[in-house]
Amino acid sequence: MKRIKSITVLQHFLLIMMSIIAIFPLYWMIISSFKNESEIFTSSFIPQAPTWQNYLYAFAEMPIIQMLFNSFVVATLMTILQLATSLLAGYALVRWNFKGKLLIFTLLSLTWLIPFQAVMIPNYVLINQIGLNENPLGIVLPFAASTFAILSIYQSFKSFPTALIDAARLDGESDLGILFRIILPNIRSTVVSLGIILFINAWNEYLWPMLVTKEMENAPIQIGLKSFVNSDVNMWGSLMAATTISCIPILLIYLFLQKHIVDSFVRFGIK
């Protein structure tokens, strides 16, 4: 009995320590945003002279609200497009039999091994040619389809009972009807979990938006954060303030959807 109790205490202690390790960078970011320039590099855990100057400077230096809105629009559009293309592609690969199906699936899987940097220049040239610079669509379109999303949905469709699909087809249901009326309501938790991961990835995208957008008013928040760090001067306090503000939407999403977020990382982390 004592041994079980000791193991339980040890487990709780380890969980508390890991929680502190996970939360501490967030805490340090917040307290650093209230430190002045003379205190920013000190190791104090509480600001000795708290100031709002870093936040005022961050709002004056860049259009934070507009950039947050841009990030939300880009992340939302990217998530919707990736979910739509993955649902259609996953259904076609599972339910339709056609020549070259295995080849298409193999090539699709291999594209996961190709880094985006390898196709970044052709995409940039194409976006320039069609005039989508400084436009959210210029950021979104190259990411309209996600191999990760397609393969994740594919696995869910593979495990879906074929008897229900066959019964719906006998009732005269179309393929789109089967997908959206039969399959989708039954795998809703999987789609929501996948959507959360796709949204977070889109929100944190940096390299491609930096190439497509030059004006602050058209750029997502991640590009604005870089403006506080350059070769001439590093505004660490203002950077921490702007970073704290940029984290608020994701933190709110986590508070409201924490059950789905935990489920998403467990579900797709195992896969």
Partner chain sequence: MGSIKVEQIKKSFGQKEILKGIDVDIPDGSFAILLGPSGCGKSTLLRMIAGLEEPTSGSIFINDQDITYSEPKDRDIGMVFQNYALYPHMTVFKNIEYGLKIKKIDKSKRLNMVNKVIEMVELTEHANKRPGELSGGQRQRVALARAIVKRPHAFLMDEPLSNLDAKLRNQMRQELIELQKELQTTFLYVTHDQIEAMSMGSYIIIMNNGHIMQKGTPKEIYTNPANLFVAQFIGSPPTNILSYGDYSIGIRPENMSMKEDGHNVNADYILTGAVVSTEHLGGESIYCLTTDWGKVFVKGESTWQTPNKESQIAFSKKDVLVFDKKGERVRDVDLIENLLAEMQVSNHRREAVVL
Second form
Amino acid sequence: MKRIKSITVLQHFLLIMMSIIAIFPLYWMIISSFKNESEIFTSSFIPQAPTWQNYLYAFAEMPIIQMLFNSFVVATLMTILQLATSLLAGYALVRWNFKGKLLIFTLLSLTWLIPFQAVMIPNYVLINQIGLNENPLGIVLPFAASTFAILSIYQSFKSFPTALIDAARLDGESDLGILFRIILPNIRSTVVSLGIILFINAWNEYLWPMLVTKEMENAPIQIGLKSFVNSDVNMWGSLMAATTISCIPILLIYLFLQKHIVDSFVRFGIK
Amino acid sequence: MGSIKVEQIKKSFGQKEILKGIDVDIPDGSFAILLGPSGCGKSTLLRMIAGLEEPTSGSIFINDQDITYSEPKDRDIGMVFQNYALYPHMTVFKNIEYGLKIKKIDKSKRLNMVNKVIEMVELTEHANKRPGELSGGQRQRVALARAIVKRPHAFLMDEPLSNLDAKLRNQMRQELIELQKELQTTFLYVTHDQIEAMSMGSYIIIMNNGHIMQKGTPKEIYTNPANLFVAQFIGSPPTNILSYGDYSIGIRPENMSMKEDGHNVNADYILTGAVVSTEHLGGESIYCLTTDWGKVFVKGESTWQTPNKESQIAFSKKDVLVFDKKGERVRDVDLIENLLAEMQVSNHRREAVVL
Amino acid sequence: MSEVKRIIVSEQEKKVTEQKSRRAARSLIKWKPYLFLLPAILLLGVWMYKPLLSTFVLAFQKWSMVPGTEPITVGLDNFIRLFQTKDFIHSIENTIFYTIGILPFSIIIPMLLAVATNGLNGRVKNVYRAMFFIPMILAPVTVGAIWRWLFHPANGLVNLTLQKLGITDGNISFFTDPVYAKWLILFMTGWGLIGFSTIIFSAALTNINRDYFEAAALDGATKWKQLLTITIPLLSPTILFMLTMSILFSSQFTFAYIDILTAGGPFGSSTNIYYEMYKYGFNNLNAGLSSAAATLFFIVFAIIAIGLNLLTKKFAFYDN
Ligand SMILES: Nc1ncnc2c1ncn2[C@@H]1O[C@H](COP(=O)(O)OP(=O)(O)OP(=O)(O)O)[C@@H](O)[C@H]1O
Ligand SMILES: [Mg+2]
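Alternative state: the form predicted in complex with its partner chain, after the form predicted on its own:
Let us now look at the entire complex, which starts with that chain.
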């Protein structure tokens, strides 16, 4: 009995240590953003005189609202397109047997192996040629189809009972109807979780947006942050304020849909 | 109103040929049963009639119209699936209404039709429940209602009762039979349960391994099996097979009797065997004996007595079914008699005597 | 008589053409799967496969990406230059360093943590999971910014604490020190992965049938022996999955931190191969060199991935 208890204490100790390591940087970011100019360079763990000054400065320094808006547009558009392309592709892969299915499936899966850095130069050239630089569409388009999304959707479609699809066909439902009125309502939570992962990934993306947009007005928030980090001004309080702002949407989503998100990461793996 | 005709249907999945030339002609208004062992291609054939699968070659007609390549929805067919395949996210009412909605039947008429059918299958108080809240039997009724509401030319049912417990299954069998009488529509009912087939169907199609083995009424199939497969597949316990040379001699257990029972006095033949086991089932008993020609089951009236170890089995000539090496039925009377005579000659215990 | 015959023949012809037209309509339906797959195929073709081919071609050319200029074919020059570039050699060493260095964080520690905390009850577990997960959802830029601040040479918490505790007496410039820089980047990446991996291993562990352990306990196997003879073999699909993930993505993960914190420096001591590709392309405007590096790496990478895939298939039988 005693032995079991001591194991549990050890377990909790380990887990609490891990948790602190995991969230401490986040905590430090938030409290730093509220410290005033004199306090920012001390190691106090709670701001003695909390101030909004850093936030005001951050807003003055960068078009934060505009950039948040850009991020929102880009992430939403990317999520919708990735979901749409993967739903259609996933449906085709489970619904029909057709010539070249294996080849197509293999080609889709193999894109996992292509690192973005191996295709960024030709893509950069192409985006500039078609004049989509400085444009949210230019950021979104190369990522409009995601192998990760396609394979995840395919996985969950595969476990969907085919008899239901047959029943709907006998009822005279069209293929799009089957997809959206029969399959989707039944795997809604899976698709929502996947959508959240895709949104978070899109929101956090920065290399490609950085190549496509040069003007702050057109760039997502990550690009603004990055140039702030690299600008070498010693304004750590307001940098942490800007960073905090950039995290808020993600943290809010996480707060409300935490279980969903963790479950789906476990199910789908990482991108 | 709904005859189903299938001509030379073949179907392969990849290299594997599953259906090897199927011909079926189901007259309008009959309760037809498609019977065969698991994996013989019953569902595949049914799915092709429904339009869910495309044949590799051959044609399918409903009401003499070639519908081999038309869409499922254009075939006017109602189907009931083994696992019911109800839409989990819709209520009972919505499940039944769905097909009509797609057909764009106007609302008041639609509601009327759905309500009528719901009443018919006695689900009125469950109309607003989801399938997940229903029992197996109730789900089965919803699945039926969904098929009925479309007033199809024909109903296709793929082992619709296999997920129910024995009691409910019996009840549903009766209900289906009555339903068919009421609707006067063609039913094509798939099962691998021969008792179900014999008790429900007016026309039975027996399949094995992608071929049709025999078609006919239950009586024809039972009394006059076309081949060894059908003889062994139908009946329980299965037909006894005595192997002799290239031939198989089949006699149903219910057509044999223990000689000391005193029945069957006009039996033509007698065979001797050693009783291995006896099973008293109440109304009847099943005896298992070993003979020189193989193991034999005998089904007779219960005497509640343990028979002598050495017993004699009686049977008549008319109940003897003979099959050749390929399993085809042999109807040559002389050959059959010669065969039986020969067998007696080589029966060294010489107890089997022609009366 | 012949009249009747003609009617019969024409009836038959009609039937045949009817069936033909039905077949034609049916073959239209045969296009449907391709139609549904078209957006995905088209997009991946245009933005993945076509540029990959362009990269292979560019690897043998010289081009500064200036609009209006044309690439010049230079044969193997780019590859030769690559191996004469010190940073490139560094980057290969570091890529290997990061890939191997990440394994304790993505496999060894998480697996031990998962085993140590196995059997914890539901709600408490969820709270921990929620916290473990946070590093995974934060943007690389965010993480980079925070760590840069934590490790700031003059006023960062780490330096302040080290001095307060009397461990060091001067400021350490972590990100401009050739030794610290790459270890820090490794730790940051590990920090991001460790919680996620623990959750994955925990999930895999809960799926393993408890009977195995009970049977082993009855046989008198010690905890340590159980770990070696039961847990690890049964976890092998997960281990291989995480191994594949680590190898495929460690360079991707480190890329962001390298870019944000050290720009590969000092003196190329923290760079990795992806960062070199990026630098050749967009800092030095040498598309050829970048593409040559990409081509080389892609080939090595593909071989490793195929090998891992075969390995995964071999171990798949452990998976129930
Ligand atoms: N889509 C398919 N692809 C490949 N093979 C298939 C497919 N559908 C069925 N088969 C094969 O065809 C054979 C017949 O299958 P079918 O489902 O028609 O059998 P069944 O007679 O209905 O059996 P059961 O009584 O078990 O339902 C089986 O061997 C099955 O494996
Ligand atoms: Mg079947």
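If you superpose the two forms and keep the largest set of C-alpha atoms that fall within 1.5 Å, you have the rigid core. Note that this is a predicted model, so its numbers are computed, not measured. Numbering follows the first chain given and starts at 1.
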property	result
Residue shift check between these two forms, rigid core fit, P63 Cα at least 2 Å	no
Displaced residue check between these two forms: N204, CA, 2 Å or over, core reference	no
CA of M29, rigid core aligned, shift of 2 Å or more between these two forms	no
Distance moved by the E39 C-alpha between these two forms (core-aligned, Å)	5.2
